[in-house]
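Read the single chain below, which is given as structure tokens and is the form predicted on its own.
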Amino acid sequence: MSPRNGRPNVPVTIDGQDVKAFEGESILELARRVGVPIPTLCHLEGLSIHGGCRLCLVDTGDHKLKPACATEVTAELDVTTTNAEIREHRRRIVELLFAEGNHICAFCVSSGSCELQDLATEHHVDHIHYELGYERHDVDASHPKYVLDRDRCVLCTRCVRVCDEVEGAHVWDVAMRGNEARIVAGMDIPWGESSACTWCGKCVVVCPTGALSFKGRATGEMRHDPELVAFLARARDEGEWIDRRAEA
């Protein structure tokens, strides 16, 4: 997170509006500081910037577009955060995205709380130019509460970092590479078996997709709660659970 300490110093342009950021800030937060919408699919606050959807690009004038997420203000900054060419940019991603899993969303348990739902229809689309790339794979239902289907996830990383990071489990991990790239429990183990899974639920409902959902849930019934994370980390940040009295 960025230091809040003082007032924004850092003179940026950002879509033609002069504004000031903090030191340290990094573009996307600031573009959503002062209410510029830049879409995500990978960041989360609260959790390490992971920077693969690539969704967040942006043009700084240096002919080469880079993600807002993970780069910094400096001083004088010329920001553009859409025009053709990003928005082209953008669409084609979230195209890939449907085209590389099984994104039916008629039938998905989170039709309705899904970010690349929302995301397709905020860059227009509604069908795929590319051939579907993707392999099947079998629904993990091995856990006693939740589910996994790996055809659904975006290899966001959203799981991984929050059990990490804020459960402090480590139960996933990114196996493979490329294609074959998918999350695994452990060390490729059901999910069911993972001795380090602590039941907390975190990793379900920071996934932007039907990836993860509880057992039981039908079609649109799945509903996600990424802001927790946020809501966890300022809540650690400010020691909001310690128990004042027994510092005096």
Contents of the next structure:
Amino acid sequence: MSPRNGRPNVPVTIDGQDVKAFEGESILELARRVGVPIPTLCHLEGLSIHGGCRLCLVDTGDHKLKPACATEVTAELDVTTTNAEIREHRRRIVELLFAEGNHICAFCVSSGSCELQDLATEHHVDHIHYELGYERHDVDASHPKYVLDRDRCVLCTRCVRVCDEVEGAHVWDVAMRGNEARIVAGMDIPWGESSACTWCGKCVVVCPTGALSFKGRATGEMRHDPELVAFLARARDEGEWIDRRAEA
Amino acid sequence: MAATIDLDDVANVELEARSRFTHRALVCTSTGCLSAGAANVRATLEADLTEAEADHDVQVVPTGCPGLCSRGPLVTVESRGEESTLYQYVDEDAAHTIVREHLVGGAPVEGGDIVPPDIPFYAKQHQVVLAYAGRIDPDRLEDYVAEGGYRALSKALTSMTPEQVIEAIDASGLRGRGGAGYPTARKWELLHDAPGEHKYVVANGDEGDPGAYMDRTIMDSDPHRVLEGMALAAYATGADKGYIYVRAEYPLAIERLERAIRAAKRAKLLGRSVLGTGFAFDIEVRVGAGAFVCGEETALMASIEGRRGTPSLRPPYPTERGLWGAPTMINNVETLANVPAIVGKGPEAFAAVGTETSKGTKVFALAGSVTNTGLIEVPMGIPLREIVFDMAGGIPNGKAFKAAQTGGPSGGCIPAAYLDTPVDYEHLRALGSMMGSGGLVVMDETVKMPEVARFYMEFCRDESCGKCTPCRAGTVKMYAFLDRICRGVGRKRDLQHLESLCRTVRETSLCGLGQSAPNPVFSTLEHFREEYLELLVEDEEFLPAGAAPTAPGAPTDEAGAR
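Please give the other form, namely the form predicted together with its partner chain, since only the form predicted on its own has been shown so far.
In what comes next, the whole complex appears, and the chain from above leads the way.
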């Protein structure tokens, strides 16, 4: 989020609370600023908007629920960030994410540092009503430093975006479609053979689950640090690395 | 060669040339008849005529689709001053006979396999879009011009302002033929008002519903009509470039469109100065790569740009930020094919057909358990019963009608009780189905509706792009529930979970594919719920009545997995 000029002056009602939003601010940005929690998964401050996880859907009085991450506020907008129906949809989406992959926390490197786990706790997902889908994909352990376990991937594409938009290497992409969709390095080559990869590890630190992890971590030992991206993006926007001595 | 062509000259030369022939044999060379052996029929006709030294008096013309696909190959014989004769199921032997008795002999084949000219299949049609299909050679610009083609474009460029063209479309009441029925003029206005140096017009020919082939036939039978419609749209909106997005599974349509574009450029009907008026417009064909979801406009644009064909969030709408950031308008092929007729003959003639809210005609592809399968163009508001029982000839083998499916995987099933429903946007939606692009699949009494729902869900599962969670994972799980029910091992709880999951997928998916994927389930459940219930196995009542199916702590069976 780049710093905004001036004062917020767009009147918006969010969960019954009258607040002022900045022009062009998204519902999610506003909600976070005024302390209204909206669950997210694919969204990450500092990266472009994806809009794929569908967890941040809110009711704006429109005939369709809107993704808070991608919907700009308008004057007099009345947002309901949660109600029984929305809660039920979100719970079911989290359940679907669990059912389609290998999300058995007891075996996962990221247990305790996992956004999917947090979402499950928050939405009271304590058992799954759907047939479990894994195992569908393989593990790519070809990189000397990192591991990709595709069955733990929720296809949030944070790794794809951070590699392209922040690191500028564009190692990652999504291949195939639907249930077969998966993250691939290069033109679907083993990660370790990708000459584009700079070993920076940004994809690993932003991963919300245990899909990307440092090699050699045991169960529950992996710690992610997604806020790093917002820090980098802000620092870059503000030109913190530019040597200003010459100018002075 | 003069700077621009004189359309009337071209037409006169063409008509003059035609009048020299005593007979013209029009052989359907659209996809259906070609696969039934039309190429061989055409070769036989030509060889026999050469042998009989009659090839100066008789012309063999490869044409587009006359519509009656199930009776192909079809050959129409047009004779000077007489009514034309339509031969069905023409094979090599029949071709020999047609040449001997009709084309050389001069009289229709005695006892030949002739389609009566007054059968309801044709009598009840009102052809606007398909007016020239089956009558002209799609590969010849001259044929289209001889029927009056490109006159609407010429009229608009020389005597109408862009605003007047939009007004004409508005007055006609034309709505999008891709299924949603958005007023076409409204879309054109948006692009017209959008600021920008470059603007794009896109024809959406990524038709992919099972059993639908309207757009394919329009493109491979009358490609110039699509080009003219696009040129008119571009003139009205200020666009300078057009794309026709065609799925790769339509090789014939792609070939003919590309040939038509080349011919139109040579004749200066496309290019830097169309008909010498200074209006610049160019068209390119873009071929899909086998993804149904690319019919969704944001995914389609991504595909044209060479990116992965996944939908993106709207707003911004394509008219604000479309191809390469420029304002873009996407119209269905059939919508655009209506435009030349509206501009050429005036909006009143178009609006005279149809109902209050749905004007004009709609092309339907008949498929399933009906006697005549093929392509028809009917006035909006015609009762479904007339289409199924009169035009399509009813259900073969004495079976009873069960349901008609419209709108493909986004649509729903219409049961026998609603056969008298007028076919238009509002009535079909009220029934839980939709107009869709025009696929109409008729099912007889032997069809099991849960299996129909499973079939469409399998289609959506395989075609989901995987971007958003509800559609990617939800279609897999909905299919699994439907499969359990169809295999006779489903329990009441499976049906409850299926319904609640359907609601979530409908409400939360990113694009139309996911939002409408549950529709076949909803509509079959609404009209045929007892068929689902019959398939369920006895369920011990674990839950107190009225409890939520997902109540924490409820025991699960093996279906509940963990």
